[in-house]
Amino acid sequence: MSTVSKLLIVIVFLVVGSVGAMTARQVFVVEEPTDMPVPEINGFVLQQPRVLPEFALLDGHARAFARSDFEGTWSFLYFGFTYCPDICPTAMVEMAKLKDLLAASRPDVAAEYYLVSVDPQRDTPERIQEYVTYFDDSFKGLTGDLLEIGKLAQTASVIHVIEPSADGASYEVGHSSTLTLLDPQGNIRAIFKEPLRASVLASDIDRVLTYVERVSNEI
């Protein structure tokens, strides 16, 4: 088994770890806001939105990317990064058949697609807008210093590890594989994990926008 093989693994389970532990503190620490049930999904809805710490990173035109810059509409994010052999790949394919199937379903609800790199040193701002764009024209990517990745990532229950491989002239990445799901506010309202299918992502978001929707309503 390779090293990224085995780094992969224990990823998974920290972030199924990391992303129960939380939402079991929320559970028993946070007062659900209405009696309204939490729908089930592949994944984790929060019951109260997580907002994210103030980051500083560049998007696919160089330019400075903020918090701010996720108000306004409801948001994607993956985790990963341009030279991933398979698995992020298949999670760009999927969120692309995902943009679609939402248009078709929920018109009415505006929503922004993003890659945030965890591969910085390789994955500058030219070769992340070139990579995303390969998927769908509209896609976009955020890349940065590695902290401030971090930060973002953190918040997300992402898990990312870059380990050198035994000569020092190369390395390796690992990185948990989910999908986060902002608000319009720019917090974090849901997490949506392995296996990423459209079908079953397009269903699952339709049910957490129509709680996010009578929640807000009842408050």
Contents of the next structure:
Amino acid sequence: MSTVSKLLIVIVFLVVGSVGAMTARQVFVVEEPTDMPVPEINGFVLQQPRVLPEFALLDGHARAFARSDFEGTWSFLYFGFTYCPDICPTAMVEMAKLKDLLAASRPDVAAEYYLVSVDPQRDTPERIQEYVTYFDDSFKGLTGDLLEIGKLAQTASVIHVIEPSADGASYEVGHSSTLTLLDPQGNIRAIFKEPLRASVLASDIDRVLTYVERVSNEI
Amino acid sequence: MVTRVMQKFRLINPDATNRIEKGIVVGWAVLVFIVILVAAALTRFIVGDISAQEFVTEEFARNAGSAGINADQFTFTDSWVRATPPGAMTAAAYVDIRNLGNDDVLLAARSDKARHVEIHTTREQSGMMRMSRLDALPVPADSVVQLASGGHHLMFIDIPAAFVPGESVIVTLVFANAGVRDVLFTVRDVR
Ligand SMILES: [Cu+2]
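For the form predicted in complex with its partner chain instead of the form predicted on its own, what are the coordinates?
Full complex below, order starting with the chain above.
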């Protein structure tokens, strides 16, 4: 075979290869969903915003707090209880750090931070108020009827139990240790899992916010 | 005064002056010696006790709970209590227990800063974080058992007062074989 023939074969291969690659790319792009890719986070991003049910709770000043009170700003909810000496304070500390990180990285995003009690028998509005404000002046506490709390918790995929201890003198409380993100319409957009670390949360939340902004622009 | 007494004796019996003088000097010396002895004994009685206490405290701080001057099988490090929010009824304490002796088991803990102190562990169970009481926490030979946030902790239940950062708290740990150890914990604000 002459050098010219070899060269021609190489060129033909190159052309065919390029066309094939471009076709494949087109096919691939066509098959790809037009939706924004859901960001990978330490938790779950909800593709469809989850609407909260109506509920009636009390804030730290014993004032009525309803679903509509979440509207207007982004909200972070942590479900826990003030009697808890280890997991909950750690989560509250991380939430306070998160607040500072987000205030610096996303000053455009207004957010409120809540501790929702899963132990309302011990957590009176007064009790939860002094507890949350110890971690940050702006933090808010929610408590009230356990059934009402259950409505909110269930929608946030939070499970919680109250179980008498072995001696029957006290009780143990168990709860999912997650952080729930509500959009300014009061709908759940993401749930962050343990370990809740402020630095990881801040970057995850940044990606969730970007995702939510693009998705809402597409609509 | 000595001179005046001697002068009196001289007037009465000048010949005996030397011997009497010597006797008086010796007498006074003995008296002073006795006074010094009594003073020393009193000082030891009063001050000696305080310095012994100081010694114990220093030893206590240095060895954090060692039950004597000799090296203990246990070393307690990073012993701290989480400062409590106002109104708190509970608090958590953490410590690293190094055991260079034989296998042992931590059975209980006591402190006058709480009605009860329990050994707790935090575990994840069916999607929930729960803490539960341990009846015993094994502390095997040649190991370090960590009581740390998210794992085991000493749970102070029904605390009469808040734990203020910087404050020291003595916790008595009860081991099955080695007996009791008093460990000094420091209150830390980790907000
Ligand atoms: Cu506990």
